[in-house]
Each structure stands twice: as structure tokens, then as C-alpha cells.
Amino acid sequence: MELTAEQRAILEGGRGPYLAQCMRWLVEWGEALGARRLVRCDNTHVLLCVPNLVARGASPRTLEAFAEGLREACRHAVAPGCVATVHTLFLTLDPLDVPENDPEQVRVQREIAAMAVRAGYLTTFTCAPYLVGNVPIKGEICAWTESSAVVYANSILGARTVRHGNESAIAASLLGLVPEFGVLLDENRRGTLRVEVRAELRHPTDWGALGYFTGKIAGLGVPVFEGLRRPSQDEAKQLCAALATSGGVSMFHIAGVTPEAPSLEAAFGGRVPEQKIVFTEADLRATYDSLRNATGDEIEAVILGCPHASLREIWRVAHWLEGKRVAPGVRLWINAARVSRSAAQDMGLLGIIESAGGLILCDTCPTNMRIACRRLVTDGFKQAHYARSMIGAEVIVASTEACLRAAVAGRWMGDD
């Protein structure tokens, strides 16, 4: 890789051993992916979370070593001019009375969070940083973890980021550099798969179904959708999350809507393929059925907000729940960023949700925390996909309103 004199000096230890290690991560990763150079990065979204139940069976010594690695990262300042937000945690900093929220891990996480703030990280603790102020502009080079946020940044905002892991995102935060490869380059942002949408998408979860269907076929490619109207932010959020769940998609285009696709021709770089796949009403129904493995109607939990709920989604939930009550024995979780919950509290929405028996859970989500559940209903395809393997739950994926009806009834009541 072609390095500047300054970059090579950092690699050789000129700014200390830890930044040398960070530079080595970026250089070796870039060389493996065929990058020719490092480029300036002004926006990162990183994981600074202690492992908690993710490292089941790990010794206290292993967990402490992991935490010390995060402490070392936070002893260095974020690169000048870089916006650096922090991804979700594997626990919540709220006093939640469940065994999965280990008090010692909470203590360590609070310590690291305080260090992170001093280092210049914005501890937003959300998987949807674009909901809380981290909104890069078209063409801005980023280094984001969280696969759904990566797709959103590339496709909806027109920013540029490959999928990052913890080490590369931290390195990018501290050095303000990333290796230039993948969708950072114009030629890799062109469409590779043509998708004609014939099904009617009525609500955000339907957009998630489209994403889940397409991701399986697209793999690492760049799907281009035709026949779609402009999505709302919440619809786009579900599409992005599902594409990155069933496949390795980093970006997509909607002809005539997304920043780099004013037309079908532009999305494909002037070479529109004749072959295409079609998403029909039958495909829509089959995609829902593919993630519904519940063997009964009685439910234990309803999980909304994957990715984290927007303030408007919280408003809709509160509006629907007003005057109603969640069934005994059912947990209604709405996952959201702290700033969203704070705004919801100011608007009186939090009180309505809590009076109905619901909870706005911050910093994380029940699946990340590994909270056990036998059967759940969710409005997110990503949540449905991972809940089956991560917590062994039976799942039903449905619209938000159908989920709320189930929460109040205590059992699955069917679709809209």
C-alpha cells in the first residue's frame, strides 16, 4: 500500500505503540482487500461495549482483558474533525432487574463510557446513528459498524462506508483514515442486480420483507429496485436492516429516489441488465412465512424498534396504546436511543407507554442482552432472524399494529 511519510511514521511507532497497532490494522486490512492507499475519514460509528453475555463462559480474566483493550482505545483522542458515535451495548445502563444485566459489567461499561466521552466519542448507544444527529452528507467517507446503518449511510444518505469491525472503526476514529476499497470507489457502487417490485408495500415491515427476500439473492451485490415509491425514513430503515441480515449487501439503489440513482441507467452506470428478479405479492407472503416458526399463539414478548425506533415510531406506539393495557405475563419492549426516549418523555409519550405496561429499553435490545424468551412477536425482520438463533425463541414477524394487538391480547391475533 502507498503510505505517506506521516502514515509510515505512525506505523513505525512515531505516535506510540497503540496508534502503530491501529495503523497496522488498517494497512493489513487494506492490503488484503486490494486497497492502494488510505483516505481521509471524518465520520465513524464504533463498538465500545464490554462483552457481557456475548462471551458466555469466558473467564473474568478474559473479560477484563477485553475491557482493557477498550480502555486503551479511550486513552487516545478522536482524530480532529471526526464525528465518532458509539454503537449499541450488550447490556443496558438502566437499572433493569434481569439477571442478564450483570451489575459488574454495567460498572465496567460506565467506566469505559466516561473515558470515551473524554476521548471525544459521542456515546449515543444506538444502532441507528442517523436518528440521533450523525447524518453524513453525500460523498462523505465514513467508517461505520452495524450492517444496517452501513446500508442506510450508503444508499439513503449517499455517504460512503464499507462494513467495519470493532478494530478498524476504532482505528479510523483515532487516525482519521480508512483503506480505500469496496463501495468507497465509484465503480463498486454500481448496481449488479435488477429487482422489479410488483407487491404493494403497506408499512415498514413490508419493506423489511422486500429486503430480506432480496438480500438472499443479492449476496454481496448492489441491488437496484424499480417500481418503488419513495420510502419514509422508517420504511428505509427496515429495508436496510433486512438487506444486511439475509445477505452481505452494503448498499442499494431505488431508481429515481436514492442519491446516486436519478434513473435506472444511472444506477447501473449506463449498462442496464435485461435479466431481473421480480418481487410479487406471493413472494411477500412467503417471506413472512419463512421467518414464522411459532408452534402456538400464546406469546411472552413483543419487541419493537430493530433498528432502534424513531421518535415518530414511538409516537405511533403511544397513540395506539393509549387507554389500553399490555396483557399480564407479556413484556412489551420498544428499543430506542436515549435521546429519543428523553424526547418521548418530554412529549408525554413515555408515560402513556409505561402506563400501558410497556418499556422503552435503551442502549441495547433484548436479543443483544440474550434475555431468554420462548415465543415473541416483532415488527423487524432483523430481530426475527437473530432471535431464533441468539435466544432460541419462536418468532412471528408482523406489522407494528399486529404486534401491538398481540401484546394487548397476550397471544397472536393474526395479520392486519
Second form
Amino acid sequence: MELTAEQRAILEGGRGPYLAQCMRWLVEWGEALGARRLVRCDNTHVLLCVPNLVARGASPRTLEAFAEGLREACRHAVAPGCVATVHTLFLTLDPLDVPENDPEQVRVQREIAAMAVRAGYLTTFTCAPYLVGNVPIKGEICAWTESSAVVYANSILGARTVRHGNESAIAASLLGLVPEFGVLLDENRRGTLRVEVRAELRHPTDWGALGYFTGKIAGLGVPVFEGLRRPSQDEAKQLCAALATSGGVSMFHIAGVTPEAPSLEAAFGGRVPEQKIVFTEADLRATYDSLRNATGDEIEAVILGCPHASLREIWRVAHWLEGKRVAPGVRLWINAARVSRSAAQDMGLLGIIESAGGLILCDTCPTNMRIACRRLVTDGFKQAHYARSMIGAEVIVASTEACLRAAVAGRWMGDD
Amino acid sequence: MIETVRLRGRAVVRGRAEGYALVADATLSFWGEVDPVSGRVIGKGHPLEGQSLAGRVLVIRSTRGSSATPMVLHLASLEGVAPAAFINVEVDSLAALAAVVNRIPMVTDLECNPFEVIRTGDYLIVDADAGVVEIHRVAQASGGG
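Now the other one: the form predicted in complex with the partner chain, given that the block above is the form predicted alone.
What follows is the whole complex; the chain from before opens it.
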């Protein structure tokens, strides 16, 4: 890779050993992926989380060494002009009476969070930074962690980011640089797979089903949808999350809708393939069935807000719940960014949800926390997928309204 | 008697390491399918389920990337249970990052299909700097002795 004199000086330790290491990460990663140069980046979304139960049983020395790596990252200032928001955690900073919220790990995480703010990170602790003010504009080069947010940034906003890990996003935040490869380059943003949508998509979870179906087929490719209307932000959020769950998609286009696809031809860079995948009503139903493995109707939890709920979604839940009660023994948890919960509180929505027996969980989600659960209902394909594989829960994925009906009844009541 | 085979490949992440091969013509996600503390594959139904990655040369089609891949591999390295090297058919960008950060050599584009020439239990010397993988295998005892 060609480096400027200034970049080479940093690599050789001119700005200290930590920034030299950050530069090494970016340069060696870029070389591994065929990058020719580093380019300016002024928007990042980073991981600064202690592992909590991800490292259950690890030695105290490992946990301390890991935490020290995060502290070291936070001892250096974010590059001037760079917007750096922070991804979800594996725990919540709020008091929460579950054994999965390890108090010692919470203490260390709080300490790192305080250091992060001083370094210039905006500690949003969310998987949906675009809902809480980090909204890059078309063409903006970013370094984002969180695969669903990467898909949203590239596809819906027309910004440019590859899928980052914690070290690369931190290095990008401190140096204001990223290696140029993947979807940062025009030629890798063209469609590779044509998908015609014939099914009617009625609500955000249906858009998740389309994403879950397509991600499996698309792999690392760039799907192009035709026959789709403009999604709402909440619908787009579900589509992005599901595409990145069943596949390794970094971006997609909707012909005639998304910023880089004024037409089907434009989405493919000129040559539209003859061959196409068709998504039918039968595929829609089969995709739901593929993430419904419950062996009974009694449920323990209803999980909404995967990815983190928008203010509009919180409003809808509160509006639906007003005057109702969540069934005893059922947890109704809506995952959201702290910013959104504060707004919901000011608007009186949090009070309605809590009076009904629900909870807005901030900083994280139950699956990230590894909260044990035997059977749950969720409106997010991503949550259902990971709850099934990571905590071994039986899952039912359904529309938000069907989830809320189940929460109040204490049992799965069917789709409508 | 030890048989030795030398194969050329392309370095993705430089370095040199050796260890016994663990081979599966499959993909593997470090996030969710590998326990960073035991170093074992925990993915239900995965062909390597229950196997330890510690010190092994992991020969798989590719890893499946997640933002948390480098974190899982970092924790595994701190616990001393990370793989010694990767030999992959396709390169996943987040696994490449994890390998860079944790200084684990990674090689791809071997001159022949690794699933045909490398078996679990072969002893491999991976020299990513030179772009060479050496396979050492105890030869089966044959009638001719």
C-alpha cells in the first residue's frame, strides 16, 4: 500500500506506540484486502464493550487485559472533525435485576464509558446510530461496526463503509483514515443478484422476512430489488438487519428508490442480468416458518426493538398498550438507545409502557446479554435468529402487533 | 516414516506458525459458534462442533464475519486457546482484521484444494512470509515396510 510521508511517520511511531499500532492495523488489514491507499474518514461507529457473559469463565487476567485495551483506546482523542458514536454493549449500565448483568463488568464498563466521552466518543450505545443523530450523507466515507447499520448506511443513505471490527473502527476514529477496499469503491457497489418481489409486504417484519430470505441467497453479494415501494425507516431497518443476519451483505439497492439506483440499469451498472430470484407470498410464509420452532403457546418473553426501536416504534407500542397489562410472568422488553428512551420519557410514553408492565432496555439487548429464556416472541428476524442459536430459546417471529397481543395474553395468539 | 508435501499459497496476513491441522470444508462464525474461553466450536450441528481450536491450523472454507469476530479471537488469544494459523479458501474481511490484530498468519489460494490434500491431524508449518505451507504426515504402514 502507498502511504504518505505523514502516514509512514505515524506507522514508525512518530505519534507514539498506540497510534503506531492503530496504523499497523489499518495498513495490514488494507493490504490483506487489496487496498492501495488510505482515505479520509470522518464518521465512525465503534465497539467499546467489555465481554460480560461472552467471556463467561475467563481468567481475571484475560478480563483485565481486555479492559486495559479499551482503556488505552480511550486515552487518545478522536481525530478532529470525526463523528464517533458507540455501538451496543453486552450489558446494561442501568440497574437490572438479572444475574446476567455482572456488577463487576458493569463497573468496568462505566469507567470505560466515562473515559470514552472525554476522548470524544458519543456514547450512544446503540446498534442503530442513524436513529440517534449519526446520519452520514451520500458519499461520506465511514467506519462502522454493526452489520445491520453498515447495510443501512450504504444502501439507504448512500454513505460508504465496509464492515468494521472494534480495532479498525477505533483506529479510524483516532487517525481519521480507512483503507480503501470493498464497497468504498464504485465497482463493488454494483448489483450482483436480481430479486423481484411479488409478495405484499404489510409491515416492518415482512420486510425482515424479505431480507432473511435474500441474505441466504446473496451471500457477500449486492442484491437489487425490483417491484418494491419506498420503505419507511422502520421497514428499511428490518430489511437491513435481516440481510446481514442470514448473509454477509454490505449493501443492496431498491430499483427506483435507493440513492444509487435511480433505475434497474443504474443499480447493475448497465447490464441487467436476465436471471432473477422471485420472492412470492409462499416464500414470505416459508421464511416466517423457518424461524418458528416453538413447541407450545406459553411464552416467557416478548422482545421488540431489534435493531433498537425508533421513537415512532416506541410511540406505537405505548399507544397500543395504553390501558392494557402485560400478562404475569411475561417480560415485555423494548430495546432502544438511551437517547430514544429519554425522549419517550419526556413524551409520557415510557410511563405508559412501564404502567402496562413493559420495560425499555437500553445499551444492549437480551440476546447480547445472554439472558436465559425458553420461549420468546419477537418482531425482529435478527433477534429471533440469534436468540435461537445463542441462548437456545424457542422462537416465534411475528408482526409487532401479534407480539403485543402475545405479551398481553401470555401466550402466542397467532398472526391475526 | 514422515511424508512431507510443500504447497504454495498467498499470504493474507504475514507470519509463521505451526500446529496440527483441523480441517472442515465449511464456514465458521467466531461470533456465536466459538467459545472464546474454552476455544471450542459450540455451533450446533457444525462439522467441527466440540473440537478445540487451540494451537491448531484451522483449514476451512472461510470464516463468516461479524463485528465481534476480532473480539472473540482477541479473548481466545488472551486465554491461550486461539488457532495458530488460518488456511482459508475465501477471505472474510473481519477474520482478516482479527488475524492482523492478534498476529495470526493467514494463507489463501493454495495451489491445490486444501480439503483434498490436508487431513485433520497432519502437522502443518505455515510460513505466510514465504507463501508456503508444509504438510507433514506420518505415512501409513504398508506391506512393503
